[in-house]
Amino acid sequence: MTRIAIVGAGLSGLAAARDLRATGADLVLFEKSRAVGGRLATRRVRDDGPAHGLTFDHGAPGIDDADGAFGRLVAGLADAGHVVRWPGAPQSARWTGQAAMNAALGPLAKGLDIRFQHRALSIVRNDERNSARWRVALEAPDGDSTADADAIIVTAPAPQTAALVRSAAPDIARLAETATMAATWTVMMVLDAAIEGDAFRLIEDHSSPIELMILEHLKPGRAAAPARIVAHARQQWTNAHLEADKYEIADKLGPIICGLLDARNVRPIHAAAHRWRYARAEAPVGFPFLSSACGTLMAAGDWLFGPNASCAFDSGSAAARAMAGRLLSDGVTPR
């Protein structure tokens, strides 16, 4: 069976795997983190403090309302109870995972061979005779290793994709370097007082370092107490503090976030920060996917097609269809 490796188990990677699974190819996904989702992420507090066990959707706040294949997928996930509509949220975040954002992707990952905590370091041509075309160098918990594949789809953010394929596919690397991706600091807080109102709050005062606040406890399907907030810093402020320590960021932004709430004397009982170095695509390349000259090394992701979840899905799906067509034309993918 044809061995296809997919780098990344975010929405693009899972969309590609979903379409390729039907070809009969032997799939493996390498994911650097502990769970699927990419930026459709959920953080669970694991320390023994007052926030133990609580979750925060600290990546993308929601899933967009879209037509086409992605719209049909979301409708199916909603029918099965995996996602719910979020009243009051904008079209770009109209849906959220039931109980947690990354729960929306669980059905897409079911049955897949996903190697978590496997960070791809490089991709090179495999020059050994009678073997797979590509070799991926990996960093894993049990030590560095390599994996061979007949074909690869890379769904990492643009700068990481460029670094991975620079030797194997310099044309893809050059185009990936033209994509602009914005960074974002997010702060997750548990508060000592009840907070009501709108769950999705854009901050109109552009002098504030905070651009968006999500009242997590008011999102559909979430526990109503204690009050929890995910706040996203503005890009300009993030860039000015990009290399700061995460504890420093939580200390700086915590009082500002509390000051933006419709409550007096509210204080955080837990605060943590997370830096998304590649939070969203600001200037996509403009193609649904990129392919090497031989057609068996491809790149997909939101940085190619657009900033929303539907863009990431459509990119991964388009790459998978093109990959399947190429392999079928080579006569190497069984049915």
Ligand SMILES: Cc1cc2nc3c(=O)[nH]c(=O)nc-3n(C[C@H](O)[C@H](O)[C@H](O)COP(=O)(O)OP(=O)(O)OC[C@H]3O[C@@H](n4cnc5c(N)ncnc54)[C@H](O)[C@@H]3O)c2cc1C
Given for the second form:
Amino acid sequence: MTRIAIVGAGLSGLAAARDLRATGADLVLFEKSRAVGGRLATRRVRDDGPAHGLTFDHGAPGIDDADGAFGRLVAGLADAGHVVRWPGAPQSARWTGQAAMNAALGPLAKGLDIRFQHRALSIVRNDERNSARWRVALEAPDGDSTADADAIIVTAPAPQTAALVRSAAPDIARLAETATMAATWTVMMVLDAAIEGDAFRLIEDHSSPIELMILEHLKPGRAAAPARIVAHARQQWTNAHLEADKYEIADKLGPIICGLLDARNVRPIHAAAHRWRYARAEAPVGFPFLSSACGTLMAAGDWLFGPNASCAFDSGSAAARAMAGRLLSDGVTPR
Ligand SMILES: Cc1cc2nc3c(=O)[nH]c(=O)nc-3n(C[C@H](O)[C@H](O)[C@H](O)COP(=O)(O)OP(=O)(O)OC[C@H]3O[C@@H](n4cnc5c(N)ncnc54)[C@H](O)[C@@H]3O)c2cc1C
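Could you output the structure for the form predicted together with the ligand, given that the previous block was the form predicted on its own?
Let's see the whole complex now, leading with the same chain.
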């Protein structure tokens, strides 16, 4: 039985799994976090304060409007009520998850064998005779382990992929290192006053540390109260404060964000910050995916193609189709 491992259960990993599932291969996904979605992320407030249970889409606020297979996927998700159109958002965020961004990917993950809280530490060639070609070292809450696979697709952001495959596929690592990814600090706040108007607000004053504010309670499909904001810091500001403490960032940016609102005396009743070290693909590699010489270790993700969700999907899908073709030409018969 051919065993294919996918590292990462973000959009590109789930797209790859969707296409490989059709081949009947034995698939397993290793995901370091507790949920699917990757940067299509939603945070639920867990503390016992006044914001308890509220959610913020603190990664991508929406997904882009695209043609082709991704467009068809989104149309299907919309018909089934998992995503909704977001009037007033730009083309790059024309759709958003119904009620929460990460909920959009639930249908793609259904029925897959996903091992959550399993972080891939390294991938090496397996020299044991009569066994699978690759070995993945994994870190999980119940201890470290290894998993063998005939083929692997790695879908972590470029610098993390480079580190993972450096010894097994140095050519992939070298190309992954040419991709640059921009960092973004995001701040999530619950406010003590009602705020009306547009949900998507670009800040045109380039001297402001804030580039974008999304009023969560005004997005389609969200509870209309209390007022909630996710603000994205400008890239230059993020870079200058990259290693700062998250509490310090929330304290610094909170009053600035309130000052940008067209309401007086607004105060946050909850504020938290999250650093996306690898938020957006700034200079993508330009190939749909990368492959080792033997064709059974591949890398996919938005950083291959471009900065949006559709790029992640297209890359994962392209890698899966190439992988399926490679395995069949090797005479490896799926289950
Ligand atoms: C702040 C922000 C704003 C954005 N705005 C938009 C937007 O408006 N429109 C748009 O279309 N896109 C937007 N994006 C980009 C979009 O989110 C990404 O292009 C897309 O989600 C990337 O998907 P991916 O699967 O390639 O990577 P990811 O979503 O990063 O998925 C990779 C997965 O791999 C896992 N992983 C990493 N390393 C390991 C490891 N060693 N072992 C196991 N698992 C691992 C991660 O936990 C993650 O789940 C935004 C992103 C951010 C952060």
